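One chain comes next, on its own, written as structure tokens: the form predicted alone.
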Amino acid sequence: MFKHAIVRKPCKNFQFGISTSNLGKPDYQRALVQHSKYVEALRKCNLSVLELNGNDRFPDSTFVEDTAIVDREFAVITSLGAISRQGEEIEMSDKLKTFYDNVESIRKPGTLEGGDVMKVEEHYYIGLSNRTNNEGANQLKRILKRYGYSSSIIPLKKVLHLKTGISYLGDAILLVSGEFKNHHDFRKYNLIEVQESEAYATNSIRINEYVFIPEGYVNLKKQILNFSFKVIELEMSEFEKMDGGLSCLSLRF
């Protein structure tokens, strides 16, 4: 059961941000509202969230998940691989350090992103990518194994992120899609694959008790909600337009 988030507010420069998406520049004002209905939600679910100022100094700064990896008994301060990111971190590891007695850090040259790291029960799944070199990878497996945890890699071929194209929902359910439907290394579980034209909600999450999911994607929430889950959509269009996703905007745990 998570208990906290932590989230960011997009800043006045949001727009500026990498995007890869081709979707257009985002409505800041649009995107504020969306981000608070989203905040909204994580509430909804119990959970008490710090909510940090935008940092214009930052425009991809609302995208929280990639500055830290937190778990029940330990947090790790990731090493941003995108050189316009690099010190988001430094606010995060203070705000963790008021949750956490472990505050790890993954160094340089070592890159890792949150958005690249994700648990399945006591097993991590490190993707290797553009953001998230060898040697972030592997030290973030050395911490892991401190702390009980097994690990492995997964090269990336096409996704910015691991948890772009896979997604836990708990109870060894996987939504998977592109280069993950057929991957060996997630054959064990029961997977909901996502249609292409719905690739972008394969980024869904779950809370406690509810799966977030992106509005509009209607194929995708009758198959969760054929394994009985409770769902909540929101709309994510300013954000999708930044290459992010649900997962993307909170710290959970």
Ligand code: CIR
The other form holds:
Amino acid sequence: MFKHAIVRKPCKNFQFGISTSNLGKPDYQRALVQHSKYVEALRKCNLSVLELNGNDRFPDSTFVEDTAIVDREFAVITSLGAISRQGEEIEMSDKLKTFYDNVESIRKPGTLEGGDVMKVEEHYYIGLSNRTNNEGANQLKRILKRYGYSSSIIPLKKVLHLKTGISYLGDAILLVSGEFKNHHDFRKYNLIEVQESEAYATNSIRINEYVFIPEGYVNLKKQILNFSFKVIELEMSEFEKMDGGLSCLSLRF
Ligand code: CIR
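Previous: the form predicted alone; requested now: the form predicted together with the named molecule:
Expanding to the full complex; the earlier chain stays at the top.
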């Protein structure tokens, strides 16, 4: 069960973040509304939410997931691979120290972003991407080993982050699209294949008894309801324009 979440409001410079989506400029007011509904949904799941203010120095800083890995007894501050995002982790580190006695760090030349890290029960998968390099992934592996967790490294082909194309919903169920549909490492799980026209919705998240999915993905919604999950749909259009999904908007622990 998750008890806490940390989020950060989109800042006024949100539109200047990194984007490859070709979906146009995000509407800032709409982004703020979508974000506040996301926070409301977290509260509905009984999480206590720490909401940080937007920071104009970092247009992408609402995507807090990339700044840390959070587990039960420890947190790991990452080393962001995107140059414009380096420094976002500093304030997060201070905040996490108020929750955790054990706060570790990934150090340069290692880079690692939280979007590349997926925990499935007691095992971690770490994506090697344009943002997470071998050195960063191996530093995380060593830290996880000290805390008793196994991990494996998954080189990525197309997706921005590992969790762009795969998400763990609990109960050995994974949502997969694209390069993860026939991936050797994930065959042993119960896979829900997301159709390519709905690939964005692969980045859905299980929070306590709910699954959050982006609004407007009717097939995925049906597939998830078939597994008898309770679903919360959230409008994500403005974050999608900036390549961000549901998991990116919070740290949950
Ligand atoms: C970026 O490119 O860094 C942001 N515009 C989007 C980050 C999305 N984060 C994530 O998938 N964990």
